[in-house]
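First comes one chain, alone, set out as structure tokens in the form predicted on its own.
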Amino acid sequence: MARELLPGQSPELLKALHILTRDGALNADSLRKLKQVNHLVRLLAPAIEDVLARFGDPVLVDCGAGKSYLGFVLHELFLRPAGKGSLHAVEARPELVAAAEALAARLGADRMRFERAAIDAAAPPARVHLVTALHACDTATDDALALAVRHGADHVAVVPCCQAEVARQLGEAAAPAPLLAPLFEHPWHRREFGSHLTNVVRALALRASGYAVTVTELAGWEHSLKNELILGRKVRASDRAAEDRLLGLCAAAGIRPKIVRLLFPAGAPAP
């Protein structure tokens, strides 16, 4: 067990969220969770070295925190040791909110703060540094990505899941172009085809808003099937180049994704 853990990771921790058991035990369900939770932490790992060390209380968000599982990490590994900064975690379900402050409570985590509410309506401070987003269902992903853009953060990752919007909103066009409509004639193409269009469009969205962007694997396909990671890294103000782009490509398929009317609403095509 003790390979899986990171640099500084107590399993005391793993412990309390119940990710070991009691003994220092991992089932086959921890260990998927533990290694996506980890790799995840690795690879932001940069981007929070590079907050903390520019700024002297950085602002990290996660949308859709669930347990928090990711927060409680980030708190352990960087920000209790740095003695700055903050973990702002926003969950919808209030059950999930209880038990992580909780937690928190009990462990002392005094730099996480935790808010019950949807993404979409959630009040984190104005300033906000880091956006993550691991697993946030459909929709969840682009106001994630809304709320990390319009709060100026300076790095966003998010992992997502179950995109169905425009799925749906292929099934509906009215007259796509002709080269892209075999794409999608086929409800499994047309759902296959639709969550990486729906990524691909994230990825466009970002860069409109001038962010550097990469997009890679989260971790093996053997922990989870919902495993791309979108990297963003504030890099210029805008980039029109990337928007119109963007805004060619939902014309040209005949949608409107959610994360378009978000932050392009003015150029947004009706599906």
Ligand SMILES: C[S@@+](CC[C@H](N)C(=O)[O-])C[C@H]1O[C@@H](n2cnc3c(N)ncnc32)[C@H](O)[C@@H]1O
Given for the second form:
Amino acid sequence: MARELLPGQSPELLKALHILTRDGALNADSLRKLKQVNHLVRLLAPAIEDVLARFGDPVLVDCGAGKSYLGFVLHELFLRPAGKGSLHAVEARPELVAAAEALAARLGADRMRFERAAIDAAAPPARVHLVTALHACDTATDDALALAVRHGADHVAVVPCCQAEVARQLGEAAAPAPLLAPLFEHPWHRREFGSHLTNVVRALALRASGYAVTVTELAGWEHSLKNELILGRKVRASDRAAEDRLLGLCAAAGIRPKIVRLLFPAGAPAP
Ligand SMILES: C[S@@+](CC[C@H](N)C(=O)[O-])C[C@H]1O[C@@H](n2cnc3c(N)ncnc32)[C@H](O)[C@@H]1O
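Please give the corresponding structure for the form predicted together with the named molecule, as opposed to the form predicted on its own shown earlier.
Below is the entire complex, every chain and molecule, led by the chain shown above.
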């Protein structure tokens, strides 16, 4: 089992998070879970190391944190050894927040903060440095991206979840561009294309907000359709050409997704 662990990773934490079985054994399920989490952590590592190197007290925000297992792993592997920084977990469900708070107290994870709130009403520190959102449902991913942009995050990483908003808007679009319309005529295609278009729009919105964007597969999560990882690194104030492409695409498809309403309200055409 030791060779599956990342340097500094303790079986005790993984047991507490139910990533390992209670007796510490690795069955097929727990091995898959551990590999998934560690693969994601490896992909996030350069961004976390960057903010730890550049800032005295970097703030990491995990949106739609659930049981906060990602936060606990990042705390153990990065924040505790660095002796600085904090992780602010935002989660809407009170029982999950209470359980994560109790676990943090038991484990002495003193750099973790918990906020019970909807992401769009959350109050993290004014300046944050890295934002994550792993499978935050439907438009909650858009709320997380908007939070990252508004709070000046240097890095953002989202793995979107189910997404219904854009497919619904495609179904109601009054006059989509004739070349695009056949792509979403049938309900099944509308769902698939809507899901793809949602993430295309998110990547463009990040670029328009000044981020260099990488879209990649979260390998090891193939059993789930929700395995697209969007990474953004802030490199400039904004990108007008990307904004024009974003708004042009939305106008052509006849959609007005939440991320556009949040970040580019003046440019978002009514669907
Ligand atoms: C599929 S779970 C993922 C949890 C965790 N990130 C993980 O990967 O294990 C999605 C979580 O996001 C929370 N959530 C969904 N929409 C939210 C919102 N708008 N504000 C805050 N939390 C939200 C849900 O309560 C749920 O705990």
